[in-house]
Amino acid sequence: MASTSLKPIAAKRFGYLEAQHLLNRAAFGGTPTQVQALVSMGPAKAVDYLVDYEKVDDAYLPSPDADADIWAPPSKEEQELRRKAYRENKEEARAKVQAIRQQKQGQDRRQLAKLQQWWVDRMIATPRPLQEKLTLLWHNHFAVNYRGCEDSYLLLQQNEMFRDHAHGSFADLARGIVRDPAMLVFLNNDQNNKRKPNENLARELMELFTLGVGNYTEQDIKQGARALTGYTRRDNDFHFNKGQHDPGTKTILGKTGKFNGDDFAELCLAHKACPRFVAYKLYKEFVADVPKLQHVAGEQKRMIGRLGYMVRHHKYRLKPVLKTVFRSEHFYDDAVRGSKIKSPVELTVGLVRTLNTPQRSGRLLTDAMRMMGQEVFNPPNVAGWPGGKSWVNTSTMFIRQNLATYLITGKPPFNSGWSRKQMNYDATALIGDLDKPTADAVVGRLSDVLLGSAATSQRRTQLRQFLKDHNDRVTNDTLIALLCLITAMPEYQLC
């Protein structure tokens, strides 16, 4: 049984498989000097340093390169084509507007691809890891998928709200949902009028946004979604349609008034469950891979409810829970670490950023992700990616050591053309700093780095097998092979 306790760490105990845990979670891993620049810190420091991230510098970072008015309003000539295409039933014209629908659709799409390679590198080279794995959190909390809006630009913008709320108030996350252009789009709130009320939004925001199952009636949904009517865009921003907005009393959650969106957002964050509802997101994303909340029993709800309480003394303020969670003993527990399968994003991204590898293919990287489960703006559907075992299966574990592979090496699955050129990875990095690298330390510092305390003796045993039939030589090629074999076991995929 892990330990329940939220008492920090005591800094004696805080030592590099503490810091490294550390890193795995809160960020996508790190390299042997990052972890050690941990562990100078003790974990107050090292953990302030992590999610006080906005002090770290990242104006650096490439900023997005995408085109705003792809699907801007249609120009007089557009409309006029569109008239004669359906008013006056030209076939001619009617081809016309279908050609220019598909060459934004194509367009549009291309952009797409560009931003998902672009916040895979931004994952992989940035300074303030936290903030780009709390901006993966709430992507796939708020989830919209690019199936369901179409529209890559608005994708992008509710991706830069995630990232500049990702520390901040869940409250603000919850109010500038109800009014993000792409969850509008996505759950047809921008269809959603006081003639025909649409529920979509208003269920959602409840089940899977803030409250969770069994917290709301049916009645609260219908309610709702009057609130939300009126709540649409123009163009890329939101836009409140007062006309089709229905100004009438309605009851929500217990509550009576004239309420439109905005207040049906606070009534759903002045909800009991909702600080709860918040504090299960945390602890799933950062600490264990927990059943849906209703499920939950024993002592991990009793960690979430304690959770709950701090979200709400906070406010939903959400830096001095994450400072809780990742100073407390619970999250250092022995039943805690390397508990939770890696994600698609956590093994590829952390792959690289613990062993800094060579710079590979974006497209190769995101459509290996596609493969394994996790498409970033493009989770399954509003419930986002159900993570923990969905992850694993005879077929994604192929892509995973596949990837790694191609990580390590440059050597991509398939490809009969490979020249050992393309390698351009000096492995002996890692053991640079080793004052005698035997091949004991060899193993003991490469086991260390990537199972962590996943190293067993057994699998140290392996390892040492295998230089010794390589003569004990440590060349880079021996270390390139025991990486491979490394990523290739199955404790790899815990972190």
Second form
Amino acid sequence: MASTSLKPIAAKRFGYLEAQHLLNRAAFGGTPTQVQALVSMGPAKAVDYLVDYEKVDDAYLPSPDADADIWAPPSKEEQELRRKAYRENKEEARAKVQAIRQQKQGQDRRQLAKLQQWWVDRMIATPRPLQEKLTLLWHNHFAVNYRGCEDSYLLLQQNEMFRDHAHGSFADLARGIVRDPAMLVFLNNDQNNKRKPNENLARELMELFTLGVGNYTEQDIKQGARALTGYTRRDNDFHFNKGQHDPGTKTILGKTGKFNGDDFAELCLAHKACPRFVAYKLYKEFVADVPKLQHVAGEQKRMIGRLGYMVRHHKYRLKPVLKTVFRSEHFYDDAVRGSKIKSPVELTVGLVRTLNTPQRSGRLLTDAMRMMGQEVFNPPNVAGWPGGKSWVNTSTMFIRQNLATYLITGKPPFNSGWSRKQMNYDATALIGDLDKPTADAVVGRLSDVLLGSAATSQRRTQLRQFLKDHNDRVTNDTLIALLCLITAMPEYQLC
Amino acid sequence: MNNAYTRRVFLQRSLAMVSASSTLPLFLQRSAFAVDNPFEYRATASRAGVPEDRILVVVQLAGGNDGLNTVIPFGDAEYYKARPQIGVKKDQALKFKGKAGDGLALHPSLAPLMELYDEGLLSIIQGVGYPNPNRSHFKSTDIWHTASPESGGQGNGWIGRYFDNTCDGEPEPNLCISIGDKAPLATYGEKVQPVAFEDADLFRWVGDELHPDLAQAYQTINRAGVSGEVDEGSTAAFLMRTALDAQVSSDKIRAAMEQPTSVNYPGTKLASSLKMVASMIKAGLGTRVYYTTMGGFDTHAGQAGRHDRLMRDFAQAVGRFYQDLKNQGNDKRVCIMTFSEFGRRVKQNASAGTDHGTAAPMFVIGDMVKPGIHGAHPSLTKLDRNGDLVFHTDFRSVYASIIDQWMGASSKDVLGRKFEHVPIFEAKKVG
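Swap state to the form predicted together with its partner chain from the form predicted alone:
Below, the chain from earlier opens the complete complex, with every other chain and molecule after it.
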């Protein structure tokens, strides 16, 4: 019987595999040394260390180098050109306007690519991995994609908002999102006005961001859309357009008043379904690949219910809830460990952080993530990435394996002209502290580091056989070969 | 006696199945299952009477293909007035035989399509679009992919939803294959995750290029199937099955690509994509939908020469592909559909190009089509306030016809409501 207890795990039960599990889920993995460091801290302090990340200095991380003004309001000259182009219908002016727009589009798309790499680099380098993991969670929860807003700077601003509130309060995130320019553009709230309400944001605010289906009516959406009228942006900032706002009385989720968009967010937060919905998202991110909330059943449903109660009790403050989860017996249960499928980001960033592999081409990494189905700043739609089994199919399995091989060896998938010089990786550090690096000990160590509790004895035998076939030589080459084989195992996709 | 015999056979078979289930890839398990069991597992359930081996090949012309220079209204003086430089000359355009094509012609580079038309294999649907057209590439593409203009292109893809509505349980691998580095939104659904690759040579592990010794160990690991140490229903078991499926699919796909094709394909990107599709169809992969894309249609400037080349590359690729299918004897199983996110403005711009527009023609190709031109050419004078053509046929009507009549599913379930069919299919060939 699996443990469903939220009581803290006993310190004596917190060994290497437990600490590694904590790092896999609450961070992006870690080197054997980092895992050992958490073991010595014990579960309570280890969790504090990861969750109270504001105490960790990260000021040295590079800030994104982004131009806020690519889509700045048109200059006087541009306005004049547009007037000619559209009011006077001058062909030449139209062509110029078009050319300017295309030039800006190109510039903005290049900036997006740079920001994607910046974020992935940050996830790899940060001493506050949980902060980035939560930022990614909120990006996936309040999902906006570049296709739908075509403004890279707005996405960066949103990303910073998520990072600022990552382990703060969910309520602040929900309050922030109804005033977030990227979201307002993405869900067409900039077109939501009192004469012609647009229901897009109102619907998703309840369905996907706070309550989940079945907890509101079509009438709530209509009335909520009225509350959100006039919530738009001016250049890069939120702007309340009073003239477009419908100041009348609305009835939303059973309450009546002259609500605006901020009030609407508060009404959602006050609804009894919201804490459980937040708990569900945390559970899905950190504990198990659960189906959609309405299909979750049995023990998992009860766990989410209990966490929902905690979310409510702590008034949406996330830290105490996260700490409870990460310390709980349930979190370390055999049924929970090694049961989730790594997202492409977790796979990529996790491998680099676990093996401490050298710098590789950032472009190749983001390309591979896109092919694996997770391009940051570009989730497929407002529902975000579905996750779980959807990450893996016959084509992404190969991309995952080839990416791992590339990170370890520097050998890109498409180029057969690889030379050993490109490898630049010393794998012997992984076994440096072994008293006797026998073939058995080496296989045990590498399988512990990369597979953790997902390792089966069949796999260890297969790896052992490989070493035997190579006269049990433990060299950097055979270690690299073993690493490539382990990361090409189906179980390596688990965490 | 008889009873005992039956039971013994049954036991043997079920034992065989138990052992098979841990080593065989999913789709082989299922075909083994199908041989022994009358309750055949169906990867995608078509309506009774509709064969399960029908294939849809989508060709997306990305960037906004100029519909007016594709199906050309040479009989309308307005056309040449609006396009003094880039209008296709009357004497160069390929005129349709027969009354239906009066005053209309195909672009001169579309000769291979005209051949299909003359053979009764091409159906052209005129004036296709949707209400309140969006002129952003991304937005309009998403609208076509999700078949949801109302939401501005939000949600899952229409092909993904087709699979959601027809698949039970853990779906077979490779039901939907997209040629390209990322599966398009159209193919996203809840149940089937689209397989996407640009080059079959990347549809494999490349680690064995580091050292040949790695190959055998890798194969042992990835072809082992479900280990006895994990629970059949676990995520680990799913991954082990998928790893084995990946190996078997890779063998099949790469072997298929190595076979010489029955025709020579041009060296263009679309041709090489369609060549891969033809090879996979020949190899009998069990795929129901193939998705291909050709880019470069955003002809804002200096359109004439560029669009000629685009038309030529497009038509040659499709023409050869169809011939290949014929030679294989698979032509009757395959329906090809082409679309672009929008057409282009009627009036040429100051750079001898065209800006983003709206309605445009779609092509549906195959033995099952009712050949000809469906619907009137949109008026060149009754334009919307941007100077764009006004659509008369919703693209979802075309999707609905394909889903209901060719794929044998329910378009109402896939598209959320009923759309009137366009008469593009020969009833007796799709029924």
